[in-house]
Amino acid sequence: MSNNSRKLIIASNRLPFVLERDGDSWKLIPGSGGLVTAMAPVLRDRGGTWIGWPGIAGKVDISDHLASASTSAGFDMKPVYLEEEDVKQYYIGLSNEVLWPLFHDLQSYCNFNPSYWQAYIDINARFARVISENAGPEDFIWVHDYHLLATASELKKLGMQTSIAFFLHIPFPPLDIFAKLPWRTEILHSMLAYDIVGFQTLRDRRNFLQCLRTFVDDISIEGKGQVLTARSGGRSIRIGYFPISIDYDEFSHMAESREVADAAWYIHEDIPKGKIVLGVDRLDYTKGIPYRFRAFEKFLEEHPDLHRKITLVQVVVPSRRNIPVYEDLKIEIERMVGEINGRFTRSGWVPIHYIFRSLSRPELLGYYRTAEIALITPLKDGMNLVAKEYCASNIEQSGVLILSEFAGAAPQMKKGAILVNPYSIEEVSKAIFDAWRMDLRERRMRMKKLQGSVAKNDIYWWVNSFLNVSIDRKLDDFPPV
């Protein structure tokens, strides 16, 4: 088989768009989040296939929409359909009421409903069937994230012989937290059905290996460096860490465009006084937004002389609104915005500008260009690509990045960013003040380091490093068609 017939097959819970009802028809909205940001540029024009759920319950004829979206994106899209009960048990249930909070060390949010596990296995089997129908023997199957931990074991049941890789975009928890999972052994054995398992950071790989040694009887670990080999059940599985990134050139070039420059100008017109502190997050309790607001409130209390000279712009992208805890979080965020603005607002100045919607790419980059300070303080994050997007878009090289030490990006960005403990109100408040008063020379020195690191280790570096380990190939072996 020639290289031209070799394809990348990507499987993730969602297709790279959101399908929403628009009157009597449907409309496609581009997806957000790290996976779409990272993988869409890689697949573009390579003739690959992205398999995932279109985001609606039931089987609806969306073939025309998929064809249009595929043409626009430069790769094929194949749907996996979920019914209402599937969404409740597999997506809202095990994926987002168990794995998501547990893997972010927030086990108090977990709901260990016994019925969730079988639904999770059933949907992973459904994904496996669609993958097997669309993958050839020379294709590279790359499964993504916590929704599909058991897909490889289901593919093996269907007789799939080709190499199957997996990448976890969220953190992997330490042993004492993972041990609370009722299906801990089943999860580990399912992950060992993959041929390569990738994590974001050394920390995540270390946690995974400790869990393997504790709960898998016949496991042995060999090697050193970025990629180790686990042997279990007569099989060898490579286990590595590969920090994901962005298309640096795309962000930096677009940030220089007239469209983004105009967006930045309008932002300056709307917020003409002082420096802008920017937060951009999905609606999620892992992002630490209430702690961030308390830190900004403390900053305002301690520095009344800086009122009118600084404004926090907090963008919250709607997410998982059908899960009650997320709606509760939205209410809490809006209550805090009202409370802080009620205390500190003065004529001509509002301390927090709150935006609850998705932003277009030019508008988002306009905020990246305009903001003198990025405040990115998740309680825990697999990587956090917003931090990297901010740096790539900061073409004046004058921005300051304040970053949680619990973000996966922290080890890579620690030489240029101000690292903080997001739980420490005092520490984050002080970091805001230090960033506000930092002189231009130091800001540029820090930003150049950050940009150099992100540019060198961009999304194509990430894919190539993963493919090299997986199948001794590079992205160029999957040429554009």
Given for the second form:
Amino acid sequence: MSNNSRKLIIASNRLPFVLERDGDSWKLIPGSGGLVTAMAPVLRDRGGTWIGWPGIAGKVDISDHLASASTSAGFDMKPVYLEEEDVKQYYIGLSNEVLWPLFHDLQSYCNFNPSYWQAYIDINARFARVISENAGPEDFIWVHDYHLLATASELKKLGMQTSIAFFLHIPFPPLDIFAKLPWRTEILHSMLAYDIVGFQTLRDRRNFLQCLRTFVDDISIEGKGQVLTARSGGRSIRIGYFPISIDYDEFSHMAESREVADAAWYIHEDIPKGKIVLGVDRLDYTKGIPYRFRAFEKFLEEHPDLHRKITLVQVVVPSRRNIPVYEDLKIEIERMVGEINGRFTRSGWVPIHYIFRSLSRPELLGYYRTAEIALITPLKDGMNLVAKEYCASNIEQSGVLILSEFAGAAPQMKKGAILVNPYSIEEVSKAIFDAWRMDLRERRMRMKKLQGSVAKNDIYWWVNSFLNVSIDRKLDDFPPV
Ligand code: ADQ
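Can you swap the form predicted on its own for the form predicted together with adenosine-5'-diphosphate-glucose?
Everything in the complex follows now, all chains and molecules, and the chain you saw is the first one.
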């Protein structure tokens, strides 16, 4: 079989489209979140296959919808169906009540319910079956994220010989935190069934290696640089770090478009006075929105002379609404917006503009282009693509990026951004002031550095470095169809 018949097979919990009720029928809407933003341009028009859950419980016949979405996307989509109980135990349960909070160092949010583990393994086995039904012997199988840590071990049980790659989009926690996980040894052994395991940053890989050395008896680790080799149970596993990115050119070209210029004009019309500070996040407690509001409140307390001269626009995209802690966070955010606006609003000026919905690309870029300051302060983040999107879209090169030191993007962006500890209300408040008064020359210098680094290390650089390490190939070896 020639290289040209080799296909990319991507598996992630969700398909890049989600199914929603539309009266008596269904409609497919584009998925949200960093994984989709990053992977969609990689697979687009390459004739590969994306395997994942369509986002609703139960088995509904969506073959027509998937066929037309596949035709327009240029790759096939194959569904993995989940029943309501699977969603509760595997998705809401182990994935989002255990792994998500624990891997973001927020162990107090965890619910270590013993019944979750078996359900997680069963669904990973279901993903493995769908992958094995759809992958040819030459295909490159690339599994994504924390929902599917155990898919390779299930694929190997099915006799799969092909090498299987994995990329973790979220952080890997330090030993002390990981050690709390009741299934810590099982998880590590499952991850060692992959042939290559990729993390976002050196921090995450270092944490993973320390956990391996602590909990896996026969582990040995060799090599140095971006990719190391671990040996265990007679197998070799390569372990690297690959900071994910965005399609820089797509964002920067689109930011210059008429549509985005119009969107930016309307935003200015709406908020005519002063500078805009922008926060853009999925609804998630890891994104640090309440701390950010407290920091902005402190800034307003300390700088009464700057009232009316600065406005915080906080965009939140709805996410995981069926999980109670997310609903509580939404209520908390709304309460805080009401409280701060109630306290500081004056005629003609409202300090926080709060938007709770998914924005279209041009609208989102309109905000990126208009905002003088981006305030991106997650408590912890695998990478944070919003920080990179803001820089790519800031075509006037006059914006300032304030970024959490706990975002995976921080090591790459520290030379141009103002780095902050998101838990320090004083430090974030001071950073807003520093950004507000920074002169144009310094802003330009910093933004050029940021743009240079994101443009150089874009999503194609990321996918090529991963493919190169995994199978000694580049994306262009999977030619467009
Ligand atoms: P996320 O936690 O989803 O991703 P992030 O990387 O910031 O976080 O990506 C969010 C994506 O959603 C961005 O592409 C952004 O454009 C989009 N988005 C945000 N708000 C929006 C809105 N209101 N309307 C429309 N789109 C919106 C996970 C990890 C991250 C990691 C990524 C990729 O948690 O740490 O960077 O995967 O690996």
